[in-house]
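Only one chain comes next, encoded as structure tokens, the form predicted alone.
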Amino acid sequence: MAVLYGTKVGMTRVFDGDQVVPVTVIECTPNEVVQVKTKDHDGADALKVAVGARKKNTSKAVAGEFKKAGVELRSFLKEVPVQGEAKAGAKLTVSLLDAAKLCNIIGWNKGRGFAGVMKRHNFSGHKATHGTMGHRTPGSVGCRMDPGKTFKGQRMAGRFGSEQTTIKNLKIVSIDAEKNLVIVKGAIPGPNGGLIAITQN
């Protein structure tokens, strides 16, 4: 399985004949291998790769990993299955992807902080008439004497967003190997500049 990390650039559109196709542009700068993990030593065969833009504030321990592999400091360290060249300092590029195959996109959607039930769960709210005291409140959340509790899973206000989301079976419109760009059809989760993982079987 091919796994490649990149950052979301934004959305645009391309023309397929007379049809307008909405697409998302993903910049996949080469994922540099920092460490090669083996089943005997680490419990699994995997590659630890450096992805994202350069990061200034890095702990000495993490910076030492980059220095040992001869790789510049990056924002993230991620593990991917062994693919391509399995040695420290090697680079995983967009050449790993097959434009003829569908791909899955894993992203982290926008964090919206603490949100009420209308924004978080699409509640309709209460009537906007005289006497209404809580226009955007959830209303009753529990029972009376029997069973006398609020059931687990009750939809309430709380933290909204900043969750991992996977969009499956997206078509790759084109791959630009020179500019390290992958263009996929449709929308993907996350803000512009957010970390994105592209997987292909």
The other form holds:
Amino acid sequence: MAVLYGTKVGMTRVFDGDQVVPVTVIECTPNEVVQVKTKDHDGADALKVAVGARKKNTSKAVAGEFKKAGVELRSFLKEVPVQGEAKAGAKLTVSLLDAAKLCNIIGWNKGRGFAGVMKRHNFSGHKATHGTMGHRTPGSVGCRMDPGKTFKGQRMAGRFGSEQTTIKNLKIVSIDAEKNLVIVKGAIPGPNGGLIAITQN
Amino acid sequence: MDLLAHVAQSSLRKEALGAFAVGDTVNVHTRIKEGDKERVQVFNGTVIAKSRGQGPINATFTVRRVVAGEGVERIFPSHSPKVVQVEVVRKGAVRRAKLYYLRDRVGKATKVKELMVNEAVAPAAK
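Show the same protein again, this time as the form predicted together with its partner chain rather than the form predicted alone.
Below: every chain and molecule of the assembly, starting with the one above.
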């Protein structure tokens, strides 16, 4: 299983024969191995990799991890399965996906803040005119004396978005090893510049 | 934007479609599939807009014609492989980049004045 982190660059289109293909471009600058975890020592075999562009502030404790591996500061440390060369300082590149035709994309969708029920749960809302006082209000949330309470799970306004979202079986259109690009067909979650994980079974 | 342009680069048209401007009357040749046969269809009309889009790959142009009293507009992606050729039938003399005002006109008023180039003065323009 290959797991590679990258950032969403944006969408464009390419022509495949006569067909237009909507594509999303993901830039995967080489994920650098910071630490090799072993089953004996850490409980599981895994790699700790540095991903993303450099963050503004890195604590000295975290910066020490990068320094030990001889890797430049990056914004995230992520754990991935053992793949490629398992050695601190090794680089995981898009070549891991060379043989793949399909991939899964894990992203974090756009945050919408505290959203009302119409946006968050696709409620219909109420009339705009004819004396209506509430236009986007949820309406009733329960019954009367019996059951005398609002049932759990009642859909209401609240924080919406910024959730992990997985898109399965996206077609890989092409891979550009020179520029570290993975080009997949269709849309993926999150804003341009957002962190994305590409996995392949 | 640079990386997006880089990805779309290979899909851009290799040879230019030929020079045509807003206001020109053109024949647009497109390849269409009927069953398993392929043939070239020609759409004749006035170019009323050219859109640059977000990045060159998304550029389009709009051609308008009036069929049986009903306005018909087609938007062609400039880089679509299905658009084979754009043939200029008549050059138009216009002063705007978008000729959306033609939509409100009926009959003879929908015509764009022909651009007359004085070849003795400006031979290079042809």
